[in-house]
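Encoded as structure tokens, the following chain is the form predicted together with the partner chain, with no partner shown.
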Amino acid sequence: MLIVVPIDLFASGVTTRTFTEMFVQMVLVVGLYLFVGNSGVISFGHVGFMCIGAYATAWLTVPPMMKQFTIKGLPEILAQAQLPFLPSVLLAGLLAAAVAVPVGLVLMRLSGIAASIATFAFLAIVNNVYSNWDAWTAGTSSIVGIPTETNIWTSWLFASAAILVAYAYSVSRFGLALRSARDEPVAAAAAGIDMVFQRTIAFVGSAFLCGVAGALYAHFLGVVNPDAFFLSVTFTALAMLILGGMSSLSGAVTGVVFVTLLISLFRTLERGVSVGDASFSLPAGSQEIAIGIAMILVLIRRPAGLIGNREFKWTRSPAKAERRHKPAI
């Protein structure tokens, strides 16, 4: 499962950036998997936690000199703060997790589509607040000056750590309890599993990872802006997760790699490729069209995602593969 290899030590700058971004996305999508995959509830709200994490790290790491101009309303302790990369990223994750506790306790009482809409409402609230809370977030304008410390190595390390956390969760008793409540809610309740409590745990854990992903992304771009954490990121992340296979960690990772490769392939084609003497390039905007069509084709061919419910195994033992049967009703 952890077949992530830092490939591109010798690659060009563009490739390095592509892969760095991919690993940051991986932290996000693995975080999303931790909740969505184990609980079966599609969440549109996790990019809200990404937004919270990104702004938290901006408050903690932008040099105080610059904060005086962009975000004037910060309290003294934050205005003077200038933490190093690692503690700031972790604190950003913790803030997102702390927000997730009350939100989760309220929202996790819902199920199915109602829960999805409620998480979307959460995303819309976060976006609305961060776009208008001028004193702390500079409104819709960007906060600049975040140290760009996310590179290929740090992002790879964080992605691996995120995968480990998600794996540890899903084999723990909490993960098992939540998946049983996903597949057979009535039987799980009869066995004494408190679904709301279990979901809240997963929600908080995945919010932590998404907050970390937001902070990493902020340190990758050096700039944060509320609209960078809204619908398009939400959809891309969900598309990665579902294309790969929603209820498998390997699927989440595969989806990220697959979509990233697809995007960079079409970006290259859009820039122009020369084959022999002839060079051809696609018109601008065709990249997204092609990606959309490719996604639809994959979904038609493999409705359960590229990986389905399976996981990559270290050893080849197909007989041990976990099988889930749908109830016959």
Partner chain sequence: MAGLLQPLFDAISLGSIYALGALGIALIFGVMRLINFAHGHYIAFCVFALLIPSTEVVTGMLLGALPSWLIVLSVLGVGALLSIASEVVVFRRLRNANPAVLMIASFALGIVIQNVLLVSYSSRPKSVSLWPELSLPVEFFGASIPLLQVLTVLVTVVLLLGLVFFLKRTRFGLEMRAAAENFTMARMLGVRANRIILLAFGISGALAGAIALVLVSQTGTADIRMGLPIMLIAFVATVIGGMGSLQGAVFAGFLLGAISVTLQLLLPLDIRPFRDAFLYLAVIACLIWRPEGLFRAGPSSERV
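Return the form predicted on its own of this protein as a structure block, the form predicted together with the partner chain having already been given.
Below you will find a single chain and nothing else.
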């Protein structure tokens, strides 16, 4: 909140939009961490749940008059629906979680690279379906008219809630069981831990957060298109998670902030910078190259990411701790 208040009051519109988008991406990356960080399985498919959430909120919030021209094949109950922002976002997350249940029950039986490839196949399927489902998604055309309700405050609140959810899961018995299955699968199986069940729980929970992120992003842009939820967003989200440290919640949050600042810097350089009488600009796409170089450098120097497996903790000063534990006379 100490960051949000001055930005909201004094920052320019560009800066405010940058931080709003950063908090939306934080919801996505924290959702990705909830599964990847606790299971150890790299997922390339979670942006598919983001797409599902984005289109779900479009069906629920676009004015009925506009739906008649853009998405004519919706059933009557959706064609006439126009829900407020908060219920539509939560329902979008629930739809993504509902889709994740059968998908997770199948994919979570796989491990390692096979599981990662299967999640990418899921992403490709979602993109294909939503790109060709003209009656419900308008195909490759964009659905417009989504209320732009996502501002810096709403995105910050949802990011804070996502962090609390991910933390609560990580310290719960489900999170502890999944991490034990990740680190010592044989011992965990001998102790009676069902790895498929534990992975599926994390998969569904992370799908819910990614669906919420998709709904927030739709309300941020005011428009949705299948191509906005495919390879580019997948690469950026994974880069944020890996750079920060995918085994810790603090690493996920740090990675989002680091990559957002890096992208913002290179976007400015791509637009052009004046130095005295001269001006120069970087070619388009330099930000992707910069992220790739940053990933290589960080993984060489710190293979576990900027934060590694550590978590930020509030600690008392030694003097306060001594006073607290000093016996009464």
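Given the structure is predicted, the values throughout are model-derived calculations rather than measurements. If you superpose the two forms and keep the largest set of C-alpha atoms that fall within 1.5 Å, you have the rigid core. Residue numbers count along the first chain shown, from 1.
Novice: Is the shift of M65 between the two forms large enough to count as movement, that is, does its C-alpha move by 2 Å or more after the core is superposed?
Specialist: False for M65: its C-alpha shift is below 2 Å.
Novice: Please check if I42 moves between the two forms, taking a CA shift of 2 Å or more relative to the superposed core as movement.
Specialist: After core superposition, the C-alpha of I42 moves less than 2 Å between the two forms.
Novice: Once both forms are fitted on the core, what is the Cα shift for I291 between the two forms in Å?
Specialist: That residue's C-alpha sits 3.7 Å away in the other form.
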